[in-house]
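Next up: just one chain, as structure tokens, the form predicted alone.
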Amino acid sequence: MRRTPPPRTYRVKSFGCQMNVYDGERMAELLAQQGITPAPEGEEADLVVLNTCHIREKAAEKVYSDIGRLKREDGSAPLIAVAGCVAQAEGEEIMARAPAVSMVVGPQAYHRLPAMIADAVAGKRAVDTDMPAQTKFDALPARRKVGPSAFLTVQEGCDKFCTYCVVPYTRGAEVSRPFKDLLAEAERLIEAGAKEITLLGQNVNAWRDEGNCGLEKLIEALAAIPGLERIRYTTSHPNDMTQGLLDAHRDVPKLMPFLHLPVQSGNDRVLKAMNRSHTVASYLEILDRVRAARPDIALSGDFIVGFPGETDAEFEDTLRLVEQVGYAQCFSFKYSARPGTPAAEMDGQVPLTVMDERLARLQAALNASQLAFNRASLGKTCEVLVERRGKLQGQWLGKSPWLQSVHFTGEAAIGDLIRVELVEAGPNSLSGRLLQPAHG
């Protein structure tokens, strides 16, 4: 049995969703936990952790691609890992095309991440996609270090069972983490360095906990914790948009102004073919109530075009949402098939030159929307988040609380809150004149 040196460098690459970022950021820690450091900038590292994401067409073509690239001129490869959810629907026919790879580990199991490198190195090859619903987090190293803005993972899995998505089948049914684990772990986050968190789920607003209690009671817990100056939450689900975590955008200042809320469809035939389970008028019905608890609240969220069936007038219908509606941001994606999924075995699939149309009108639509919401801002007085520094010499660049990227000059340091007057807007940023020193 060929045995391997143990590794001294790694590098994770991670795709998709924030969620996904989390588990990437998370694994980083475990490996540095073992002594592996981060591989700089243009070498090449001992072990490379491919952190996949299965919602996009051809994802596992993807990470045989990228397999393929990380072979050396020599004819070696780093210690490859496969993580994610395309590990999770693949992971014995990964190791069976691809002889490179050491290690398959799903999204639930990479805590277990130590001990399979250890079998790689001995010159075994594993696959891990158990799914033991709270083992992972209470494995997980301390966070030590983080950026002013942190993810904090409070749900994971789904169980809506849109007809178009694999999660339920990679991330497993819905689960919260505990509300005492939860303070705990943004406190550290604190101490970490972090001003604002992002608690992330696949439906984030599902979570409940023992007792209960919904979502916007984490979140007042959270806003009383000292040095925790801004809180966000994502990916939520129209379903669980309760009356009290309307409340608390109207209740906790610390809750920033600003709902994701995917909608994928502007037509009720196409919503129900989803099984999305809302309909635009529930929907709308939402965003005026958010709108009454917080006026100044920008809103974002998903849409899919050419789902199976989708005639020209259902998509006009979803046009006609986004004008009425005025995003702030939004992610808008092709029908993509995915194996196994019920909209994979659907009548009248969408040619792709179809899709490829109506998505440029749609992302044309949503550019316009979102320039609109930030000329709309011009004027306004803001904190913004200095996240890091910009291109140009005493540049910063921050978040504002609609989630505006905004850049300005003067004298501040990565996670002050500066307050500053939003002067120039353009379709993905703005200028912001300092108005006041920071504070922190």
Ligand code: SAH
Contents of the next structure:
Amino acid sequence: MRRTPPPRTYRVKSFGCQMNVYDGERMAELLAQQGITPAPEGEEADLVVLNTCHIREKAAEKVYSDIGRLKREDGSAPLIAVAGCVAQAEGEEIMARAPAVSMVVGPQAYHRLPAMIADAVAGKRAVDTDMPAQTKFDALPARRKVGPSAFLTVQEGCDKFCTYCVVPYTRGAEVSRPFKDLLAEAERLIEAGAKEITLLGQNVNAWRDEGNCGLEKLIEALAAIPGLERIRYTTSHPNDMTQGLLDAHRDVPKLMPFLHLPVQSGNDRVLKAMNRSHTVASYLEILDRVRAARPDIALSGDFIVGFPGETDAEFEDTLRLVEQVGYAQCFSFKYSARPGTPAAEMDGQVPLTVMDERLARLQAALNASQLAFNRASLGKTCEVLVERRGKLQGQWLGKSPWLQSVHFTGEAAIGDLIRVELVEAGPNSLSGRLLQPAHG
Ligand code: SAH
Ligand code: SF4
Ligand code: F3S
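Given the form predicted alone above, what does the protein look like in the form predicted in complex with the named molecule?
Every component of the complex follows; first up is the chain already shown.
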């Protein structure tokens, strides 16, 4: 590697889950603290951070095509850092395969980025995929300016080892951030403009403080902070869904009526092979309890089709579950064999054509369910948290309490909570009629 001038501008591109989005924001703040500024829209950056996702093969391969695209006509390239879960999983391989990359930094080590940039400027390539004891969070600068809806990572890593999943390897063991650090960061987010905070974790409901209190205590403490209007959390694992957390949906008005609880399959044999450690019945029982606590709760989930050995009949069980639950929205994926996971070695890998057909059927059912949920919201009044302007004159976009996208026209500003009546429903959004501004 040759020496390069210190970068003056940066661009961070995040892929994958919301935790990666959060990490991307934190890296951007870290770079800004070093005096590096965001590259203006349409202009090339001196430093590009690719914050990657390893969850499925397609996502993981994307990093190499992205690196290729960063090359200029004369063969040179900006400084490139590969961060995130592909960095963690394939650090050395990236270095070997992509000479244009000068830094590889794992999700637990990105606070060391400034030192790595200094090395890169001096012509040294480096890989840092440590999971150090001192957490990155202690080393990051304070949040400055955020939108009305902000993310706050409270928990990282996973101890569940579902047989298809790379996350326990890329993000490490479950670790909870301390209660007092989280309250302090939440307060800074609110000062920086947040009205809604979404608590993030690979298994967010596994969050525990040292005193062993669970996520509901954190939610209660956050709800007491003036200026914070809404609280959400994602992603939850069925096995960590405590009664205390379910009760919070009844007792804490600022906790929004939305639960993302992945199930993956509607068949117990498949769930067992996935090592999910819950059954269809135990999953449905949790949904019954959350509905008892909060009857209007909107439900969401994740599904995998074509797990090794999944038969047609077993897949039909998943369709039946979707029918039964009435999800408000969901994510669904074709199974992707990930190197190093037990499922990748299992017999009965399902052909791609079969997976395509199953995914199409599942998505049709999920889309129908989402539309039905949206239609059932018609006539309701609710508050919309305004996140941005719409395309039309005087139009605003925001979210309902049930995480639906809602657009309306009238007087409002970003960050307002505006009371609307839901008057039209499409598959992906609703339109609202402004009743009166709730604040300001
Ligand atoms: N911790 C969360 C989800 C993390 S990954 C949970 O367990 O709910 C997000 C989603 O990606 C998973 O819920 C699963 O549906 C999907 N996923 C994970 N590994 C996958 C794989 N190998 N192939 C296809 N989808 C996968
Ligand atoms: Fe992956 Fe399972 Fe952990 Fe979720 S719970 S991150 S799917 S291993
Ligand atoms: Fe992807 Fe890593 Fe998130 S693999 S889904 S970015 S935890």
